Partner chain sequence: MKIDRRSFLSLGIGVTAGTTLSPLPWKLTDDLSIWTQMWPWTPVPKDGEVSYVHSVCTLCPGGCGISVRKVADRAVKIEGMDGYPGNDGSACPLGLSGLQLLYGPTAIQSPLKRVGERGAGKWQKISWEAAIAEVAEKIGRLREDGKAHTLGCITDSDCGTVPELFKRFLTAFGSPNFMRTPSCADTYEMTLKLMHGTDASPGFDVENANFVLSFGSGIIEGWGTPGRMFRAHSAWKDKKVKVVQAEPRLSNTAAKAGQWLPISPGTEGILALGLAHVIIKENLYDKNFVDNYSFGFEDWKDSTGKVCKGFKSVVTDRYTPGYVSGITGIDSGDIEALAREFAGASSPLAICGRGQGSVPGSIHEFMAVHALNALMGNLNRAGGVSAVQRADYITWPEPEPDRVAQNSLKNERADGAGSARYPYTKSLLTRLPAAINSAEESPIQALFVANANPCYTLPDTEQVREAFAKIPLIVSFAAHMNETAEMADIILPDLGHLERYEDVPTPFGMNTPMVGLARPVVSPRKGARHVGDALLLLAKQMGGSIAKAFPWTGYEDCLKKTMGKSWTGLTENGFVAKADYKPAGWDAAFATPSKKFQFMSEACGHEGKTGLGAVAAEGDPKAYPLVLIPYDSMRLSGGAVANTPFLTKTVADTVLTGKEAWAEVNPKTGGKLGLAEGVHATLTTPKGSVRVRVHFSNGMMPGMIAMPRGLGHTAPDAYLAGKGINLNALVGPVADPTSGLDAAWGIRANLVIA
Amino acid sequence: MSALEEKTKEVSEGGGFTMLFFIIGLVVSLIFGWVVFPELLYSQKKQPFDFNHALHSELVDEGCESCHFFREDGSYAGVPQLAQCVGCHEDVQGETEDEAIFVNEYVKTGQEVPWLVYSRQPDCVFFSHVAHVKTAGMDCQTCHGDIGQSTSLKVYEENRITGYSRDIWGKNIAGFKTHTWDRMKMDDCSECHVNLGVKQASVQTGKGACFVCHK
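In the form predicted in complex with its partner chain, the structure of this chain alone:
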């Protein structure tokens, strides 16, 4: 065999082997990227105690706004403060363990419940609930889904890097969504703004694009 033929053989043999390593690398990293990475990225946190939205919404008259209300000046109160709950929960109601935790650890001590908020956005984002709910007439589901009908609070998955909830990026690690409420990223806001022909300029700054939300 000439030296040239030897070389060719080596190359072709090595070619199959190379392919195998390529595939191993590909498959391992795909599994890592799609399956292991999301597991590593998010830590699982439990809420201080469980809460039954469905139960409460049956008891109130004005739906979500009964507790998540707008203040007189139009600002949005967000997650209820203890003061709103004590009216009914001064003493333990019913027999659930969660109720006992709530009343004993929080109501009695006057300490606010450190709820983990699934929809919390970075502070560099300006978001006005009143503009969306009152002015544009949107319903809560469009962004928050069916949380109002839930009977218990799901596990809070916290992004270890950013500290924000997984719900912002969405459950789907690839970023795909099927419902409007699946994600709460910047693109989702702007997609809706563009689709609905919302004025692309900030009322406050008069500037467009980024300045609508980043003031």
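Rigid core (definition): largest C-alpha set, two forms, superposition within 1.5 Å. Positions refer to the first chain, counted from 1. Predicted, not measured: the structure shown is a model, and the values here were computed from it. First, how it differs from the form predicted alone.
Can I have the other form now, the form predicted alone, not the form predicted in complex with its partner chain?
We keep it simple here and write out only the one chain, dropping partners and molecules.
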């Protein structure tokens, strides 16, 4: 074998190892970014006790708004307060551990339940439920999915950096989504507004600006 052929062989073998290391590095990076990083980024927290939405939905007449209602001034009440539940849960109903926790630790002590709210937006975000539900006629499911039919609460996943729920960013770390309720970020709001032809501007000024959606 000539010197030139030996040199060519060395270069070829070196290039092969380089490509192999590149592929291995790429695969390791993808696994870390798509599998390991999300697990490290979010911590899992349990709700104070479990709650059966489906069971309660069967007992009320106005669906979600029976508990998540609008006040007379149009403001949204959000998560039900203890006073709304006491009428039925002054005493323990049934024999479940969750019911006993609710009545004994919260109803009887008068302490509000510290629910972890999956859809809580950052403080800088302005969002009007009445504009979307009452004025635009949107279904709750559009943003919240089928939680109203759930028989158990899912684990709350909290971003270790921002402190926000994973429901805001979504399950897919790359931001891909299948349903409208898969995530609740600014571009999801914008996408919906564009698709429905909603004017993205201030009612007062007629101009689009940060303050339209941000405080």
